[in-house]
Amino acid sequence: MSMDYMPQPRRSVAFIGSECYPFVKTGGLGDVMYALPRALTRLNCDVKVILPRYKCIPWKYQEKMVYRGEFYMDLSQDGRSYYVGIMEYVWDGVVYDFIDNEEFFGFGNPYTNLVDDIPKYCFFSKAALAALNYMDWHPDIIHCHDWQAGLVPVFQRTMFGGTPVAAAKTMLTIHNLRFQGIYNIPTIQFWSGLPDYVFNYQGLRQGYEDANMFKGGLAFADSITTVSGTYAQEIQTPFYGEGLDDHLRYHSGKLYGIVNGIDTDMWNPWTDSRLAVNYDITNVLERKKANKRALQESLGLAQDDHMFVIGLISRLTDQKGLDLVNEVLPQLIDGHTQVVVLGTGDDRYENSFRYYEDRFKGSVCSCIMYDEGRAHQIYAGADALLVPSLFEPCGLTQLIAMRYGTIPIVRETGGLKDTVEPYNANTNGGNGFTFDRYESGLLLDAINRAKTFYFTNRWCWDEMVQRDMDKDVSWENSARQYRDLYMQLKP
């Protein structure tokens, strides 16, 4: 009997974080809490998800909330107890808690400034542990995410030391490493509460005098994931490990990269309710005609089925690699092509994506804005999908664009090289068109090579349209691969 088939024993898992959609997201750390948590428990998995109750989660989730109980918590070196409430959700098989203080979680958005967010997340870090021995709820895993969590491992082999939920095995995913928790060590000590010896260079002191809530959670953790394989080995050098490379070699023993996948559900062709026509894997090569003479029409660009039309979804930022885009757009320009962009972000390259509007009008459309409809729209009507960011630890637009039939191009970093194999002339085979050094030129080429391909090739660049929409890219697979990590970690 195939081991996918065995009966697998039931593991409980606490995932902690600072966001989940739907009731509050900023980035794909929201869109990971909200799926993983939900192909777990299709795998045998009991699991409940620990939120900060933000003063800006929708009414409508709110006033569903059941009250589960309340208590003081000791916190900062002043003595003084902190009120912790704790009002649940349930929804989809999945337990949402939240944690309940006005004075951490009563502004409006999640995360301010440092000066703030140091003392809510270290609340929040030693609440979340306390709420699970208050319910008296003893996972076998610790699932943290992000800086903000990062205190939790450390709470949890400190100070929770004796209590039922020391007993439990801890996990830190790093989704993004560039945000840390970097803050002087005099005010996170005061904050958290936690003794002089975990100060030190093994675990959070970074530098000469600031503390790493990051750092330590890595340090203290059981095990340490991040969001693809080759982020995993781009962290632990210097270009990419944003200045704890040296510390991630250091804990390499303990740190796995897994994939993200995209909700199918909510990203699904023949059922998106936002196309102009839906479609499968069965009809995609008549039907996405209609969805790009759609876009076309609805953006004011040239309606012609034979354009090579390249969408570009993205935050406007020097991470995603726009300043090439930036240098070869005017390139590309050559009667048969059209970019449509679409994102908010940094003045400059909003300015210059709507400057090349303007100056190329009917080619390219740049809507500088976050309109999830717009979104689904350019995913369905574009041929190709333009993704060459400067670092990437995942990435959800290239998942999505293979589930639309939308052939990616993206530049050889992080989640993109893992999941866009390149194309293969002499065995037809790949899902996409790719780039490796961070060069304009280079970027050039990868979509000079994808356009020659779709005028020139267009039987083989339809296999890899169907190719790409019967790749795999939900979190099942995913899915599957913690439940394995959460089994070693806790036989």
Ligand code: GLC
Given for the second form:
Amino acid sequence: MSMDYMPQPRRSVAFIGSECYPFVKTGGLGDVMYALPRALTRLNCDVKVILPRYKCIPWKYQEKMVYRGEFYMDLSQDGRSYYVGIMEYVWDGVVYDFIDNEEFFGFGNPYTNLVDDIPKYCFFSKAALAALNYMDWHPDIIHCHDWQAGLVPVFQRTMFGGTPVAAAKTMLTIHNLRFQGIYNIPTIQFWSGLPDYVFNYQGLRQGYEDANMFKGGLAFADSITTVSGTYAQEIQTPFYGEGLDDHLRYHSGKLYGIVNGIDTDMWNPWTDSRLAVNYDITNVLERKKANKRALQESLGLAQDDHMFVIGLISRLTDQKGLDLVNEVLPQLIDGHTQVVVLGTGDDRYENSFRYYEDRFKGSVCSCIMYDEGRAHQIYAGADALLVPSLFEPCGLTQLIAMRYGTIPIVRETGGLKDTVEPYNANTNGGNGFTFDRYESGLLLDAINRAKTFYFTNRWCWDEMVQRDMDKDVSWENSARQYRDLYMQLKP
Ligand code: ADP
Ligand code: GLC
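Given the form predicted alone above, what does the protein look like in the form predicted together with the ligand?
Whole complex next, starting from this chain.
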């Protein structure tokens, strides 16, 4: 009997994180919190996803949640008791438990400012563990995500010692090291109620007077993962380490890189109801044109099949390499090229893209908004997708682009390096166009190489489109690697 058919022992896993599609999503973390649990259930894992019950979760989901219980919990040093409600929603084999508390989650967006977010995620991390004990559900693994769940391993090993949840092994995944939950020690100590000894240099303390919630979690977790092999190496260097490179080098024995995938049912050009025309690898060349035309029409761009359409779908922050895009954009507009931007974020980028739309009417369209439907239409209608990030732990947009037959143009960093093989003219292989150093001239060169290839070597371009659609970007492989790690932690 081959290993593939051997039944695997069941493992139970509690996912704890601050966002999850379709309830609430601001970026790739939301996609991963949706797709990875589903992939794990197919590998005989029993998964519960624990999330805050933010007010912004659409009513159509709120109304389907079922009351699972409530209790009161200590948190802050002033001895107050806090309400913890548990609302449950079961969907496609995955159980979602929402932690309810009006005071912390009863307003607007998930993230506001650190003054509010620090107490909010101290509460959430502790309430998530307390809820597991309350529900009498004892997972083998507690899998935490990013700084918002960073205190979970710290609470588990200290204040929850001797309770049922202490038997679990913890894993903390770094999706983005830039955000860490740093504030002065008295504030974090007040809100978490954690004992003095965790505020040492091996634990939460950072610098003279600060505490760092992510840093503490990384120290206390049984295992650390991040979302690509290259980023796992990069974050151990000062340039990418965001001040934690020495801490991560110290803990490198328990640090692993596992590249993200995408949910290939959610991202499927053959069934995607948001597209003008559905397609697969057999008819992409013809049908992509129809999607391009529909995109041009809906965005007020000149409708012309022969245009090279470049898409950019991104949070508009420094991470994403947008200063490089701003520098080269005027040089891209040559009468044969159109640029479509979809994103929200920092004012300076929102405004510069608005400016370019105005300056290059009909050639540049800047959609300064968050719009799932439009994202799907750009993935399908564009010829190339730009991801020139300064750093990129994994990046999902290049994976989605490939699945939709759209050629990625990326900087060789983090997961972009691990997932996009540069075009090789000798072998006629590769999936996209890449550049290495963070320089606008190199970005421009990469775009021009792609453009020249598109206009002068369409036959090979089309082969690349089909090769990209054929590439395995699913969770299958990576979910197995997570599962193997769970088994290693809890044999
Ligand atoms: P990050 O998590 O750093 O933002 P990723 O590439 O991992 O980057 O994930 C981004 C996700 O958010 C993708 O699913 C992408 O399609 C989506 N996205 C980003 N900006 C927008 C937007 N303005 N409208 C719709 N979807 C967006
Ligand atoms: C982060 C990273 C992104 C990654 C995503 C999901 O937001 O910026 O590169 O793909 O998390 O892991």
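Numbering follows the first chain given and starts at 1. These figures come from a predicted structure and were not determined experimentally.
Quick check: between the two forms, is the chain's rigid part containing residue 247 also the one containing residue 178?
Yes, residue 178 belongs to the same rigid part as residue 247 (C-alpha assigned to the better-fitting superposition).
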